[in-house]
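Listed next as structure tokens is one chain, alone, in the form predicted alone.
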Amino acid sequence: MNSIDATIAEKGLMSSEMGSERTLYPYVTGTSVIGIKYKDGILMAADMGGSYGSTLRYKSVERLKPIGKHSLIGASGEISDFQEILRYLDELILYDNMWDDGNSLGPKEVHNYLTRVMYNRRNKFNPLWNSLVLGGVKNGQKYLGTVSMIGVHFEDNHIATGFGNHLARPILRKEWHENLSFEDGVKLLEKCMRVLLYRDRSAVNKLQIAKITEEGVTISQPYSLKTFWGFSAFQNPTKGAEGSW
């Protein structure tokens, strides 16, 4: 290769590196999202923390969003990738509305779409670094599903992402039931979020709870939970652990 060809190749390499817009590594991330079915629809909870690496830098990141008329989405993972997913969904809903045929996409269709998007990006080795919870109600049918960053997806009566999959799901398996009222559902979600606040270093005590029914989506204003830090395990966490720092 002569010097001219080498210069052209070097410029091409530099421009391709500078022009890369894909997420190579998650920078600003949100932690767990929890979703449950209740008597009248779907409830979903997420805190508002955004971690910059290991630093809780942002305290007002909204990770629960309505999608169309019948769906609600919550996301953990990279915030910028979640914003890209919301852009995809805005285009999908707009395209669906343009048909003006009296029909609209339900939560199952949106969940299937997200599954294809996440799996497609994974196959291109360019994943969207998110775990998504998608819930909704259409024609009296409640729907709750999840999809991971590599396209793994399933439906269930209660779902959690992140540390919630380890810390909140045992509580949900024990206390969730099909005829859960709205008030009891909120209490159950708050119990799970309180446990995550105690045990997940990326969680903050500022959260939102959203519900979706046949009437539409309602997302609460941010609020804080009452906490108690006087447990003996919190006072001396290394007691009985020889060799611990």
Contents of the next structure:
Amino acid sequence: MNSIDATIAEKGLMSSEMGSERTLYPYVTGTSVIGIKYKDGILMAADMGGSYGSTLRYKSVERLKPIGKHSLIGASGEISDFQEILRYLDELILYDNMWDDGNSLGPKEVHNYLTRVMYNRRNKFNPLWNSLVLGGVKNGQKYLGTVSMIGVHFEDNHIATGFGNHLARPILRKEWHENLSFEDGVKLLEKCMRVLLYRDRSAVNKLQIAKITEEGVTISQPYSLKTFWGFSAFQNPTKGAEGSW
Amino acid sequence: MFRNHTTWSPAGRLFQVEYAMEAVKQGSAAIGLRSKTHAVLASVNKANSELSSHQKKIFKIDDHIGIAIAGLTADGRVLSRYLRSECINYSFTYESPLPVGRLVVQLADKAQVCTQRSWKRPYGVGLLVAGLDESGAHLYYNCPSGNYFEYQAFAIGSRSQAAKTYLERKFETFMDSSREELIKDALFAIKETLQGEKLTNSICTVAVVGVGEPFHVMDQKTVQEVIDSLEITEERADQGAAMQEDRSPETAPMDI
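Could you output the structure for the form predicted together with the partner chain, given that the previous block was the form predicted alone?
Next comes the full complex, this chain leading.
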């Protein structure tokens, strides 16, 4: 009796004639994205790594993209799903522009649209395996929010995804304040990214910082952070442990 | 036979569409006007008899949009259900109010479909859509032909020409009017369509939407207070005119 029910359920919900066609696990993934509100708008940082499991395979993946006139999106998680989301957003913005009527979708609207998409996919047991950060400025109002692969969404003054939740958030909670200047904002982001670089195994030392203000979006050229490994504990690491290497 | 579907006449006209616009002209009057920050709708309520209640002509579509209709009220009811549905779907997806201009275009496209299918008839109702969005307060008129226009002030329905004449004289002041002035002007325009009949709160309905003020129908007591203040100003002006020179009592209504 039970086995019959299970097969019916599988046939209907979780598989098709050809076998299962839903996302089971991610393959090529991006790691943390960090976003903060500052004086003139939003700053976001993400590295350019695409990991294939434990291999740091792709090192020029752009994980920050502008959306329309007023928004910026950053994604961690499955890169192919992020590309799919970019296509959805492209179509959304296209239709918005085709109205040609002086109204435009702001970051709040894009964030909520994405929330609906992510949540609906989760309900079908076929999620887009991403954690997204959505930031922007419209009519002087700054907006920064996040959506996860299960549709959990909220806004805040500073956002982090993935490992950033554990490593960057404490730093942001302590050091973020209203009306950061651009330089201070970048310094704060770099501080968080450096910690992630040291401690997150899927981080690569090539990152971009994106800024969005009322004037528009700027995404920096990729650059690297300076790191320091000259700690005395790293000299002669095997001292006192005979036979180690 | 071909007068019964929406097909072309030899003279290049769509009779069904024109007849539908005729139906709008037969309905009781509705007027709308707007300033930079507020939009006001007012309608004349006709009841079939003393025993019945009167037709509902003003509908709230969303917190930021409302409509007033003239013509086949059943068609108006159906369209207001469509408009409410569009607004609520947009709000759900985008957590933001639907811009008035976009709603109006969607409505116009829906009306146009009925002018191009032989098995459909045009909606027999004209709608004054008043709403507020990021770019300020708006007033649009949607007609059965599928056309729509934005207006500073407009009047539709029977004897609307009298109201339009009044509005044409005063429309340049509306953009900067206060909310109270707008309401007064709306009621005055309604008075014009009544042509002699006494204006009381039982034969008219007024609704407002504006910055910080969701769309709502004003309660009858407040409406009566505004009507009373209109008459006081009128009496004073009349007395003033009478005291000045020999003027006929049928002077044009003075500017309030």
